[in-house]
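Next up: a single chain in structure tokens, the form predicted alone.
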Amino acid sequence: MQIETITTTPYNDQNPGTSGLRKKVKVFQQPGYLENFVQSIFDSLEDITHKTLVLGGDGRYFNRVAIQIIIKMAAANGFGELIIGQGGLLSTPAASNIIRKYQAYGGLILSASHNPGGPDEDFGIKYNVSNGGPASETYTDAFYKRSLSITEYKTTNIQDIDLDSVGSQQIGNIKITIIDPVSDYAELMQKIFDFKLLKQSISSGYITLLFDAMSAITGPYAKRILVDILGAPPESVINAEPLEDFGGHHPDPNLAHAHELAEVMFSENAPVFGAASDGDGDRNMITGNNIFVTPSDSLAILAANAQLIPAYSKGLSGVARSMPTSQAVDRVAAKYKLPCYETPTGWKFFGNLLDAGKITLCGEESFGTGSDHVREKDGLWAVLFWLNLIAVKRQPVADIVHDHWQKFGRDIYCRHDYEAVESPIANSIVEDLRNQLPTLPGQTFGEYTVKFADEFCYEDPIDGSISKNQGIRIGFENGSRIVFRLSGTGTVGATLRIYIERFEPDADKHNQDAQVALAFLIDLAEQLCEVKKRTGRTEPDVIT
């Protein structure tokens, strides 16, 4: 095995997000572009001589060429094993278990999550470390400075490896180890959830089920799952098969892009439970006979019954949500005297409080729900939740819902998505906004007077780190709220996330649709921000 060393050019634009770095795929295809990005951080990374890394991704556009080239970087870099799903395939979740499970050193996992996938869209890298989560800022920007003074690169002269055949062969100094990427995470799934309940409940035809993988990489996890093990009927599974251009799909789990499960389950003869997952397998939604489940409303409603499952029948130690997640969880905490944390978007900052014991349950409301069995949100572990919930009370989601209100209240909210805002108007929104947080408390619009208005600030209660500029915050005496935030998982542009949420105690009220019953605070959301008025939109890309 010959090592070669490559001398190239720094690229500027390699700065990666929470989720890692982003770009198109021919941004990625430029000469030495995704080489410079690898080698960076591996330069970055401490110690790396005979450790394994864990390779795969969610199967799109380039993510076969991307594990070759990275394959023969990492022998060249001097890792001894790589352990690589088949086919180059691993769900995060699946991966960030195999890190776990194997005591990894670490894991590269291709994927950019819920954007379109083909040769004109999307692709993705993002490092994870030995605990299985996301690498944290201090991690990312070594990355991205070690990407501005990069001058060379190593690789090898090997063959291309064959990532079809499951088994392992040495390659000089790097075993290399291909496994079946469902077996591992199946296997997990079973010592957290009551199996033999579920498949009783679904073959009897209690449970009945339909679950969307929108031609992205649950597909596999779900058929094995769901169909073979649990016994559900094939045609349960929707979309099963990962496409790199996931079938012209959107691969966004929620209403408007998973059109096809909505039709369904919104129709007269809808099953009991559907539910939809997203390019890379992390996120969910969660949906049952007529009615959609917010994910703010889930992750409540998992952890006011998570004693109801087997893993986590002796309780929880705590639970967290992002900051722009409703606080519908928080009443559950409130109620059952349990650690409650609010944190920056992004699932790395839920890392170290699960490391550290101080919670069970986490959840965003892009969809992510997760626990402490693996340091990624985990969208097949949410299905099997809901559906061991299901299996135990013997009620629909509708009643769950409902049931869950009657004792907490309900927590309306939406999320308003502008995306692809050309960036200069997007700033300015974020600009003004700012400007105008000193004059809004006390102000009072229409029944909601103004508590605080302030842009968030996390201090992390483990390590001390500092995470500012996370959202601005505009809360009212009566616990609604408006939230501000430009999100980083797009390509073009930026989008204007627009959270909006009102406490309503009376069961009477508790069935208003959410645009109705938040109309005020939409408006004066517009009102705060002119998007609209500066786009020249007049509506909002994506609800949800």
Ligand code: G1P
Contents of the next structure:
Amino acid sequence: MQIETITTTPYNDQNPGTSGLRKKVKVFQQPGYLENFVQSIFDSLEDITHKTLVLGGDGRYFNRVAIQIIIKMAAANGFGELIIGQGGLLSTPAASNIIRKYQAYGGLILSASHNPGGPDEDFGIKYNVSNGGPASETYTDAFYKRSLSITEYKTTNIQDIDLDSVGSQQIGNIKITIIDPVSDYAELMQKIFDFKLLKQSISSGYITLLFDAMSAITGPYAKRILVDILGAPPESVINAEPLEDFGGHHPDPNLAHAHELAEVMFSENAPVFGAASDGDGDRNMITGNNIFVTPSDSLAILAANAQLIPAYSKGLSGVARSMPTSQAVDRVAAKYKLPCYETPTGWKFFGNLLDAGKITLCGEESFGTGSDHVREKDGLWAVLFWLNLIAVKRQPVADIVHDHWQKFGRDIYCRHDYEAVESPIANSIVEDLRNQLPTLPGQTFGEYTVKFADEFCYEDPIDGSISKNQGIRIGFENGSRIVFRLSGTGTVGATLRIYIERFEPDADKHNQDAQVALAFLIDLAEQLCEVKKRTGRTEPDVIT
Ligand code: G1P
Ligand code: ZN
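Same protein, different state: after the form predicted alone, show the form predicted in complex with ligand G1P.
Then the entire complex follows, led off by the chain already shown.
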């Protein structure tokens, strides 16, 4: 094995966002682009010699090419072992589990999550540290800084590795192990949930289900766990084959993109339970027979019922939600006297709290829920959690949700996304909102009086690190909120996200359509930020 040092010139746009570096495939295909970023990561890490690195991705276009490049670079940079998912595949939560289980030094996950794939679409790469979670900003800032001054990268002249055959081989100083991407994960799930009960509930016909893998990574995981192990009929998993372009769709589990599932779940023939996951398997959408569960409600319901699940039967140490996620889980925490944390958007902010044992469950409004079993959000885990709840409670999804609202009140919630807004317009919207903040407290709009208006700043309770500018919050005396923030995962222009929430304690008013119930606040958000006026648009691109 011969090590080659290749001269390169820096790119100035390799600053990781909410979840790693995401760009168009064409950007990644520029000479040295991927190599520069990978070398910047390796250069920023402390002593990687002889260490183990986990490697895998969601199977999107460019995955296999990138994996071969990274294998050669990892070998040249002195890693001792690479653990790679067969076919170059690993879901994000499975990669997190493998890093933890095999005590790897870290992992590289190749994915642009829910963004579309294909030659003209998106690719991404993110580094996870030894706890299995996404690298913190201290790391990602270092990667970016290094990428701005990089002059060379290291690679080797070894042959491409056969990614499809499971097994180990030694090449020079590096051991390359190809593993089945599903088995460790399936084993972990069996430790958390009551598989015996789930099997019975499925075989008796009490639970019928439909899972939409959206032609992305969760297909093989869902087939193994739901069909092979739990005995659901094979047709319970649709779009189960991971495709490089996700069949031309957005692999994003919401009612707009998972429309095949939505059509069935909102029909007369709907099964008891329906769910979907995203490109890399960390997101989840939960539905029941003619009901959609918002991710914020889902988190609250899981927290309120966690003791019914074997792994959480002793109770939760605490819960956390990202700032724009509704306050539904806060009500559960208050009732059961659990610590509750509010973190900035992005899973990386939960890592320290999970490591310190301060929280057991956490989640985001963006279809992400998870627990201390890994350090990523976990789509299939959330699916199994719901199935286990349905099996124990012997209640349909709608009853579980309505009972929850009855007990805790309902946080009526929605998010409006304006995608691919020209960056100067998006920046001026945020700037103008920022300028309004001091004048807002005390002002009254209809029945809403502004209690506070600020820009969210987070101090990590474990390491004291401070993250500023994490979204603009306008909170009202009655607990309602409007939050504005710019996405950190988009690859075209800027995406403005507007999050709107209102608490409804009155059970007689729980069955309202969110868009109708929130109409006043939606109009007020427009009045404050003028996104429609400034962009000439009439509607958000996506409403969730
Ligand atoms: C989005 C979500 C965020 C999530 C991230 C990665 O980030 O809003 O909650 O953690 O994707 O899945 P954003 O584009 O808003 O920065
Ligand atoms: Zn994802």
